[in-house]
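Just the one chain here, the form predicted alone, laid out as structure tokens.
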Amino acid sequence: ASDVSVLWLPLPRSLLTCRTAEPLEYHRSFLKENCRPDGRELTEFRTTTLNIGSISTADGSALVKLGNTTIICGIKAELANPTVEAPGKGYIVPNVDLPPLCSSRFRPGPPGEEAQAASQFIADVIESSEVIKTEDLSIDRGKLCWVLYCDLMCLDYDGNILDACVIALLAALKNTRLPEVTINKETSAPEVNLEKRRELQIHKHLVSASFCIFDDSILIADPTAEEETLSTAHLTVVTDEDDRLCSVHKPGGTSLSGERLQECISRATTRQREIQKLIDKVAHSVKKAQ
């Protein structure tokens, strides 16, 4: 006979349950505890790191990483005509993609629903909030403007890419430098001095904060993507640095109540100044490199 006796303590049931085979209640059984899989808690963003300047064939350009989210902005200026409805404007033209290297989610071929839908969420916050005064990119009225072409390009997906858009296309608009372009008064061509650049007026820094309700009530921040697609609503919220409400976004899913909406509202302001200070710090210490 054996003197050694065995003790058998029932595990957690949070070990218990099986994440792929019941991922809802593997992530239940954490929110219980007003927690996440990963640690944070639940109005908790994910660690945030940006990089700027890291594309050296565009005029500005971004990297932005938050969490396994990674998404690159290159920003490209072109001379154009403007249109006859806005003689004394510019264009600007953002485009989000999500290639299929970025998640598996995605297939080769045209935008898919969810770039396209970001990519006019961009454009839509671009308008409303006028980070950038399209009047600003005039260059001889009824003549000459700039277009910038704002491109977005998913490198790793994991969620909430929206907010990982709207840093990286503010930071790279901050990195942008367009070249002088002065009017021959003889054949009236436009002459552009890539040697002499001027910074682009940023009116507002905008930045976005995005989240998820599970279950009809518990409010999650920063959803990864298996959250995102275990949520019953996504809400997006947009600010600006002087706490203005510029945009809400919430595509279907549960209804929300004033007070929860007020919530998102109060950290997405709180949000708005954590992103300001690091784009402000990065983008210091790239002047100070130069």
Second form
Amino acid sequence: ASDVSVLWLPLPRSLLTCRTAEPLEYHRSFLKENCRPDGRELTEFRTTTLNIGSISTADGSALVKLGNTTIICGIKAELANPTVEAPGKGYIVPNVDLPPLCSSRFRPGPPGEEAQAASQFIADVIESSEVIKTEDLSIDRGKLCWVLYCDLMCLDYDGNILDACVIALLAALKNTRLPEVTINKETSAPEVNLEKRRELQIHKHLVSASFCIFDDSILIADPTAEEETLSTAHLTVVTDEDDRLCSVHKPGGTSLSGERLQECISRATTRQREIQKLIDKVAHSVKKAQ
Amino acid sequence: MTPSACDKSAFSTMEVCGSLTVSLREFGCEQSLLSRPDGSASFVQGDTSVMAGVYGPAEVKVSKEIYDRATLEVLVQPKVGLPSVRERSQEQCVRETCEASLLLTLHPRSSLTLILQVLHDDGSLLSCCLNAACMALMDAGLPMSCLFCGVTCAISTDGQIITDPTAAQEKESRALMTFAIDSAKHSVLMSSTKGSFSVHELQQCIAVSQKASEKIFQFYRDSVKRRYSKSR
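Output the form predicted together with its partner chain next; the form predicted alone has already been displayed.
Following is the full complex, with the preceding chain placed first.
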């Protein structure tokens, strides 16, 4: 039998909170002082940078960096037959891809639940807000229409991909230029003129704001990946420029009181103004350069 | 275990704030109707019908195990075809709602599997799934900190709020919201919305859903009371 004597010294907690060993305690010690490990306020969003039109082979593209989270969106327009239920409308097909490149959580193979849920969220947001009137995408009623394939790929996963996806999608749609299509009367075949292009009409300026709830009471905006895993609930609010809500997405988790929800909505409306200015500024500078 | 008889609640209308009416379609449920799952339930709201089965706590794959809690997996099977992206997003909503109310820390390194089979969809599908899930979890005897129920509200084009809409009403509505309300504090556990609406409309819908949830929780209570008083 081994004879081991252990001396146990109770050290003060503040010296012992190690980020990797006790992440929850580490974050709690910051939240007590009303700030976060990266120095942000509880309702502060990370620095957002936007780059439009970087992919020349796509009809529209945008790259968004929200802190470390990087999402790139590419839009390809193709000709297709409209669906039987809506012969006078085109359609938009968004797809969010979370490849193994962006984080060690994702394994190669078919898209996981998070990617599919994010794709469904983006599809619902596009449909709910009517950011693009699908009638604008119709070329020949019942026979020909545009279908926009929006591919959103995450290059770096540091939390809050939904916000970054919505910004990237909106910026890429603003950047999209569709070629002119004329129907040849004799052959009734479509003729695409790649030189002459027209812009898409964007009706609503959508911006999303994500929050997460810590310990059932503390609300923080724009969570990083670490904060997301430690939080007890997530909430995403999507607003447009008329202060109408297009989506209040809270996929379960601990409950949220009415006042907290109201705080989130007001923060989302201020965020909407900031991002609208950013996207307009960048789109304007791209147009000037062309 | 003999399956309990079908419990039907009469069509109910309530006046809320004078101008808002909370009317839910006729709903019914049956528990312990399947022999293999540890818990099962079938929930019917009007014509919408969902069957739920729960297996667990059972052994979990090492890749999926969590050291201090049970791993909950939810599968939503549509009536026709294979599960698509839409079902994945419904699964995420149901799973996180169940995780908030189940006491998962009592079964570490175990797996709980909840399977929801859509038998018929006539509107308010997500809320019917949530109700069936809660009844199945109760039937399985899994420890829960609170019960939850699902309520769907639709805002029609003229601004009227309709609770528990049919598929036809959903199609004509301007906005559609589904909330999961918990039984302890009557607060919103889950929110899934479609269409655009104002902040005031959102708050009205939450108030209406909380009122409607009281009726559903009373139904849960009556249903379970009847079942256990019969099988004595």
